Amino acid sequence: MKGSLDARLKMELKKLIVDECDITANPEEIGDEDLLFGSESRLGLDSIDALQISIAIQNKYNIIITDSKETRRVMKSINTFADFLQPE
């Protein structure tokens, strides 16, 4: 299945967000498609909070994201993120 259709691994990312970067927000109230990172993201997650993320991701799936470029397209919303991790 894909990712982005899978509400259980999304849930999973929202609060590996959460818990990685100490943010306040509920995971429930993080939307699929809301912004991650950036200035038009409610979140406020940053460079660092990516490099935290990152460190997750290969600790818990084993997948290693070693180029910035690619750690943004993928980590752009909770939908690129989970099809990122589940392609199909």
Given for the second form:
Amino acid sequence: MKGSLDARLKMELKKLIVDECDITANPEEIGDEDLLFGSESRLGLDSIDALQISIAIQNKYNIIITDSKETRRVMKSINTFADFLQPE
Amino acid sequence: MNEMYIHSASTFIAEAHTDTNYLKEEIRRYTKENFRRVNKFILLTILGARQCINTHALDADTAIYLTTEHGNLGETADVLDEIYEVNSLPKPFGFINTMSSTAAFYLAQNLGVRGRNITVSSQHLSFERGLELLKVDFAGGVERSALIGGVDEASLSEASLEGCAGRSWRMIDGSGWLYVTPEREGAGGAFTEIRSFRDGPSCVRWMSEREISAADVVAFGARIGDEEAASLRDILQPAAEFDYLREYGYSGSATACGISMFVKLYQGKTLLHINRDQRGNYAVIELQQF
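Please supply the corresponding structure for the form predicted together with its partner chain (the preceding block corresponds to the form predicted alone).
Whole complex next, starting from this chain.
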């Protein structure tokens, strides 16, 4: 099953982002298509958050995100992130 | 001595293992800023200092002198665990906060001040050394106002008491702060002495030879043992003793907490605070409340 169709995985990611990035938000409030990074994003995460998340992902799922371009593409939203972790 | 006038003082103490969410809630009473990527040491720093400043309007060039025994050492230990125990890359939030200056940086940013920003640590005499530095900077006209404080977490403080046989206090998270300027107007008290000695006898000699009358209240730092305290009491004959360690508990920054607490509790009194480090260096702080 693609990650974007896996509700459990997506909630796990939302919780991980809230915990790792020290955000005062409820994981349920993060929409699957919400932008995670940049000034247009409600969460307003930045490159340090991206690094924090990528190390947490590496520790938890043993998956390495190799470069910053890939990080930006993968972490665009919860759906893109979940599809990266679980392609099918 | 060029006097340093105390315009405000505050102490925040909490039981060991106080939750960071509680500290964040407390900070919201003073500032709307939402602090992310910070650890407990940074939160204690911000909370204690904000409590001290409260409604005071600070000049943009106000300096920050943060004194601490252990600083961000807890965070550093966690990061080293990540690297060597878990074999992981260190996470950036933790890694950034291993730098000793982050707490004072966050505080300056929150207060909107751009003055000198210093973190001082000197085993068992950190607050005293910070105060000496501030005295020199005031005397040289380098600084015109400063926030000086001592901050330490309970979890790291117990190790400082090694070698203090028979002295045990409950461990606390402590953040004691004073807002100090060289201007008397509006001040509630002043530091009238801050003096260092290479050994106990020279400290005792200085105290015995002082021409000014004895302090109303005496207080001893954590490394002054019971016997030594008794002999100092004989010399000084104080009217009262402020045993802040027994009453409020110990953190690595107990001196800063005790002194800022004295400012709050003892109106119109003078305090002589005597402390030493494990190498036998002594430091005396005298302050007068108006």
